[in-house]
Amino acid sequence: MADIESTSYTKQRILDAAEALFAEKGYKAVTVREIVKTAGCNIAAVNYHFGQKRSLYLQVFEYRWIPRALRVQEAFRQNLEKSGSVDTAGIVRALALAFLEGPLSEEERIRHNQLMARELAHPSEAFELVVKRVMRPFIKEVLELLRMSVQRPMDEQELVLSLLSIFSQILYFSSARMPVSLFTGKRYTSGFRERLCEHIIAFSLRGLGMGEEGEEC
């Protein structure tokens, strides 16, 4: 039993080491003595539980990126469980709740923006892994709940668009937090982020041509 926890320990910290470091520098940059260093342990240990580089990388991503965004997700569900409102303003604000206020911690939030913000600079494996894995289904199923608010006729290519671009202020007001700050001075506290929420709502319900209560305009 000792040597299976001994084991399974190592192989966390690895991962743990793993992840910090491409995160800061990016995969090519980091080697395999750099993680054996940072994590404390010897490179038969990465071999055994990783074998090369590129499969630990994606091991970061299949145990460290993936799950963390599954939880956002699932904090997505449970605000609009909470607030009982599937309408658009709803599903817009259960969102943004979800990446603003969220289940990550800060350390969490930030090595989980730098690993994908070099995946989309230098796509590899990792990046069409997280695609099939997590992109694409939560698209799918917030889609569908925006097909059903909406009030006015849209095609699909437009509503696509549409929540492409609620997603992407979504993704900038949350990882884009110094620059908010320095150019709104309000750092963000729990009144500035809900804020936040009620601005992307707004925008985001002009955008489809709505009003703030929902209704065409």
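Numbering follows the first chain given and starts at 1. Between two forms, the rigid core is defined as the largest C-alpha subset superposing within 1.5 Å. Everything numeric here is computed off the predicted structure, so don't read it as measured data. Compared with the form predicted together with the DNA:
- Taking the rigid core as fixed, one finds a CA shift for A176 of 2 Å or more between these two forms.
- Taking the rigid core as fixed, one finds a CA shift for V32 of 2 Å or more between these two forms.
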The other form holds:
There are 2 protein chains.
Amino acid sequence: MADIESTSYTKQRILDAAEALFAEKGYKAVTVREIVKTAGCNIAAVNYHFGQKRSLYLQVFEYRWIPRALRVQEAFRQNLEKSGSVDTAGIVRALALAFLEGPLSEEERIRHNQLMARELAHPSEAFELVVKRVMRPFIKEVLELLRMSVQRPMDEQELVLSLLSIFSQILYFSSARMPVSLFTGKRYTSGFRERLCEHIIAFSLRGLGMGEEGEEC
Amino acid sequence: MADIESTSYTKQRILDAAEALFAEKGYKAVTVREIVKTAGCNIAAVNYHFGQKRSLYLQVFEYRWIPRALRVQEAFRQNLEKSGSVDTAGIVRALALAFLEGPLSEEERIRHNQLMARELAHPSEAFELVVKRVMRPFIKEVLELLRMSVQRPMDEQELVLSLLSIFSQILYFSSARMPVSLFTGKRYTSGFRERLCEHIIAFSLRGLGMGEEGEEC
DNA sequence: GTCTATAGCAGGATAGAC
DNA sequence: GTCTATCCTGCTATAGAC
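Previous: the form predicted alone; requested now: the form predicted together with the DNA:
Below is the entire complex, every chain and molecule, led by the chain shown above.
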């Protein structure tokens, strides 16, 4: 991540274009021609910088997705620190805020979550990388925090499943925007996003068996 | 749906093969050649029966996905009837059971949910059809039931969002099997599926603000 | 490091025999 | 209604000039 920033500007443009297109349409549905057209360069540039389409896809994760995921994790830690007390409510709120309002622009967040939703549904080599470098350490970290804070008796498996329930909502509400808009009758304005965030926090906290506590965003 | 059963056997085989492949790989990633190879027929048969690839995709929804979704809805109603009292716990349980253990074979259910997950992430004309004929009426039906049964004061929007939270978990736990297995350390045996089902029911019931009630599957 | 040109192949779709 | 044979487009990937 340090050296890639010093490399060719064209390479950066290709990575950006590729990520946006892969997120929107999926690997197979995107053509290299489309990518270079968006990036404003020639088709041979992809081969020069990445060798082949597949390795471009993997490097999108390596140099774009993973660093961004680490920024989200860092935001979670900062949210937690700001909230002072490390209780369950604080953890869930810090999680939801980091993933739904966090350090990413709205566009970046959609791209980020869609790319992940695609890998979840159809894991590839990229997924292994993400599990190892991002998900496994983060899940471990959050589980440890939750384990200490949760009051109600709860075995390890229930804790893991509850965390996955929380992630499932975060992913759903940020990936499946169309059905959410359809059934709530609301467009994704910033006010509505805050409302969604509050809902996920409240629903999940109760789901974890914590009564109502702080409710402001 | 009545007349399609009387049509050519080849047409049925193509629909079956196409659905399985579209669910697994997505529209663009599947080739017509692959479909006819799986269906054991010739490539010209697709053109004869469906005109073009796109309309084959749409007819998969028309003649396979939608009828199956209606069977799941019917299972929900029967679950509800069996449970006797129409309280919130009964509704949530009937929902989760219909979608996660319901009338579909394990294979059918994965296919069904993956196809939906794909449409959610990238809605096409098929999604409009599904919204109109399946989702909108069903959401309306379940919302009405919930509205009558929920005790705690809850506005209409909160009710809709809570229902979506429940669906998000159902979809996640049946589509994202790999990460779920990874982080729980469990394979998707029938015992584990029951455990997941119980988790979703318990988490969602608490999420809706109902305390613990019946807990057997 | 970026381009043009092109090889080589796989895809969707169709014509026409049976 | 199902087949074989074929058209043509658009894809990835590379060779080679600049």
